[in-house]
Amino acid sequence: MEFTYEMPTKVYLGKDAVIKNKSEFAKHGQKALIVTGRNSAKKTGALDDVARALLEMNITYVVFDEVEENPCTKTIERAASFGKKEKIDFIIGIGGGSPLDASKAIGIMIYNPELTEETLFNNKVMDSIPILAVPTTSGTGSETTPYAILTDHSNQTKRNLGQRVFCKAAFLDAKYTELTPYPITMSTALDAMTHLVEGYLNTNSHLLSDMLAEKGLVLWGECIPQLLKGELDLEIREKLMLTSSVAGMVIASTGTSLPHGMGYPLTYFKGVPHGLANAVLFKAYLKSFKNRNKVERIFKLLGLDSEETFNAFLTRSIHLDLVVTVNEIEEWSHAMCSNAAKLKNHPEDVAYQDIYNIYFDSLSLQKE
């Protein structure tokens, strides 16, 4: 047996995690850049909590609150310029995956001031200034992964920055998710589930990643009845937040696989939320496996009696008013066949026709 596992993020879970563990901020400098979207950090109370913690630790801060959903490289460059001008020491990302991923990319650009929007994606290994995370959704697990997924308009896709930037610390407080609308809660929950499954059914999976994935799937399965009913009390929300972080730990070691790579065009070209873009492909993705041992175990771990029950859950959970053309499926399938990083993570041989069939069987076709 041989594997490598790394997850250096310190995780604080529980009510008032930010305030109770405010001394963590002082370990990283005397001036912080808070990176967030325009509204959620304020509405959830997360921004107020972080501001209070910083004030009590005599740390000054500035705020960049212009991160859009699926942040683009131009936003990253603008935020990095602001951070450099303000001479900040570290970054606190508050929000869902977009602000957290953006924070990592901004940290890279501040630490490496020669970088520009055009040179941000390169193969050189680069460091970042310290990043801390306060997630307000339960799906991406960005607080425990080294990845930063950005929108690259020059290539018309979403793509990983290609660096390994782990947050120094993450503060998980489920109260920040209480105001999350049900559709976003479901979409982000599905994202966490896809992380667990894609990490479990992965070329890079190993004993420790499988242990995490299996426990994550059990926890996630315990949330299924409440997700279907829309009855999401604080206990369930905390379980979803923990599951999201555990799923992040899984893919930090294994990476994601086919659905993530195939879902990017649905998000970029069709505006489908990331979690739904992955999950809508899952029936056909799981059906495509020739070796059924781990696939069948997934349904048991989720507390479901069969693949049919799992598929019925997905049908009830995913509502997309989306039609695509055969030409679009062909283009996306060819693009996926050139995505070597995702293809190598799939444990079975996969060809163009396999990719095409997953798209074709998952999406409604527009008559041409």
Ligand code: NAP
Second form
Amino acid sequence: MEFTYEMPTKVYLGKDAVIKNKSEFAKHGQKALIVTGRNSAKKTGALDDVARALLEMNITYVVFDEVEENPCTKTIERAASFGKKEKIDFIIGIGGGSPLDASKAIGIMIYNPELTEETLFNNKVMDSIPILAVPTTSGTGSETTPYAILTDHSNQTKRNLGQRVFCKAAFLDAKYTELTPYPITMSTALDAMTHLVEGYLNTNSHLLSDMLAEKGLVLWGECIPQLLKGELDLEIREKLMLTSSVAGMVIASTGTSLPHGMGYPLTYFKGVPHGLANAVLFKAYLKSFKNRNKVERIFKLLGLDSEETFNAFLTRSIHLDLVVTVNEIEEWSHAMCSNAAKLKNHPEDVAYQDIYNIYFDSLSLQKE
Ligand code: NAP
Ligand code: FE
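The block above covers the form predicted on its own; next, return the form predicted together with the named molecule.
Every chain and every other molecule in the complex is listed next, the one we just looked at coming first.
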């Protein structure tokens, strides 16, 4: 056996995690840049909690609240210039995966001031100023992964920055997700499930990542009845938040594989939310997986009696008004065939036709 496991983020979970652990903020400097999307950090009360914690610790801060969904490099550059001008010491990302990933990229740009929007995606290993995370969605697990997924308009796709930046600390408080609309709750929950599965069926999986994935699948399975009903109490929301972070700990080590690579064009070209973009491919992806023992084990861990039950759950959960053309499927299949990083994480041989078939079987075709 041989593996390396690294997940250095300190995770604080529980009600009022931000206020109760406010001394954590003081470890990282005297002035913070808070990075958020446009609305949810304010609406959920997360920004107020962070502002109060900073005030109580005598830390000053400025706010950049313009991170869009699937953030692009222009936004990162703008926020980084602002942070440099304000001479901030560290970043607190509040929100879903978009602000959290943006925070990591901004942190890299501030730590490496020579970087520009054009040179951000390079292969050098680059450090960042300290990043702290306050998630308000339960899906990406960005708070426990080293990844930052950005929209790369020059290549018309989304991709990982190529750097490994772990947050110094993450504050998980499910109260920030209490009022999350059902479609966002479901899409983000599906993202976490796809992380667990893609990390479990992965070339890089190992004893520890499998232990985390297996427990994560059990926890996620316990949320299925309330997810289906659309009535989620705080206990289930906390379970989803924990599961999402555990799933992040899995992919921190394994990476994701085919569905994530194949889902990016659905988000880039068709605007499909990230979690749905992966999950819509899942029935066909799992059907194509040859090691049936490991696939069957996933259904058991989720507490489901069969693949059919899992597929029925997906059918009830995913509502997509999306039609595609054969041309689009061909282009995306070719693109996936050149995505060496994702392909190498898939432990079985896969050819163009397999990828084409997954898209073809999963998506509705435009009538000629
Ligand atoms: P998101 O793009 O961060 O946010 C989606 C929407 O949800 C936004 O409109 C946001 O509003 C809103 N929102 C966030 N929290 C809310 C709350 N508590 N209540 C109501 N609305 C809320 O969504 P996400 O799915 O969390 O993140 C997706 C991004 O993460 C993608 O770019 C994806 O590629 C990336 N990702 C990263 C990793 C990783 O390991 N780093 C893994 C998987 C996915 P505001 O804009 O107002 O905040
Ligand atoms: Fe994801």
